[in-house]
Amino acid sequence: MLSICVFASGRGSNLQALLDAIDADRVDARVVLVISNKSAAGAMETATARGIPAVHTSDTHFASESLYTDHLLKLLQEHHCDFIVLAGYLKKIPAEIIQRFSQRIINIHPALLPSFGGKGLYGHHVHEAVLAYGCKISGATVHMVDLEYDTGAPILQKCVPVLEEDTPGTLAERVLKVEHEILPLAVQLFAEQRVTIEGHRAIITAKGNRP
């Protein structure tokens, strides 16, 4: 069973979707820690209500990135975390964390990567860019986290239509629904040890055929 730390900056709907899937026995994992850079984030409230340790911390609280990294590593070790999920987290994860948790950190992004990803493309900015470009489809991507923004191997993706009357808000609502679907599915793939990374490709082994 995976012991997961969820990093989140916002209201925590993807955290809630993951917890709901765990409660329904669709994901063989447990969330043991939630970390947020915003003390008032809804994700913090969700965690606290469930008795999950919730920690507010940010690089701005520390004199150097190394001290911040040490603090994060201590938290992850204390709570025996072996997997990390970024669920609407708006800060970059320190390189040492990414290296230590290589192929054990995933992120949910509200677009079909590699399109509309990268620094500054998060939340409503993504949907504004999709509409401005005139795209006919959008969607969500669960991907591995590497040292750059949104460049890790895609694990799962799901499309939604872009409607003529869409605003960034209405498109965001449609995309968020599929985020809630594919994030728990992706976590379960890792729980079942069915994901292998080859170069920039995520190979998903059929259930029951794990080497």
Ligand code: GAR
Given for the second form:
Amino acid sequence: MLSICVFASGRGSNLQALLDAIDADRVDARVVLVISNKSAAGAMETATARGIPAVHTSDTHFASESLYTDHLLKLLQEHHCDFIVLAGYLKKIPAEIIQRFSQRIINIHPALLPSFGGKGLYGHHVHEAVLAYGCKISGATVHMVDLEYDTGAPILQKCVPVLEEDTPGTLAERVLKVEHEILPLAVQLFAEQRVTIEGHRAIITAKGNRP
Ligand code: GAR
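The structure above corresponds to the form predicted on its own; please provide the structure of the form predicted together with this ligand.
Next comes the full complex, and the chain you just saw is listed first.
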């Protein structure tokens, strides 16, 4: 069973969707730690209410990136985390952690990557950009995390229509619904060891066909 650390900066609806899927036995994993750079994040409240250790920490609390990295690694070790989910986490994860958790760290992004990703494109900025461009579809992507913003191999994507009357808010709501579907599904693919990375492709093995 995967022991997951969820990093989240905000409201925490993706964390909640993952916990709901775990409770419903749709995901064979447990969330053992939640880390946030915002002490008042909804995700922190959700974790605390369920007795999941919730730690507020940020690079700004440390004199150097390496001290911050050591602190994060210690937390991940203490809680026996073997998988990381970024669920609305708006800070960069230190490179050493990405390397140590190679192929075991995923992110949810509210657009169809590689469009509308990268530094500065997060949350409502993404939906504003999609509408300003005049796209007719948008969606969500769960992808591997590598050393850049939003550039890792896609694992699952799902699209939604963009409607003529959409505002960033209404589009965000429609996209969020599919985020809540595909994030737990992606975690379960890892729990079943059905994801293999080849180059920039995440190959999903059919159920029951695992070598
Ligand atoms: C989600 O829409 C997620 O895709 C987005 O932040 C929101 C967090 O919502 N993440 C990014 O934009 C990262 N590039 P939540 O706190 O309710 O899960």
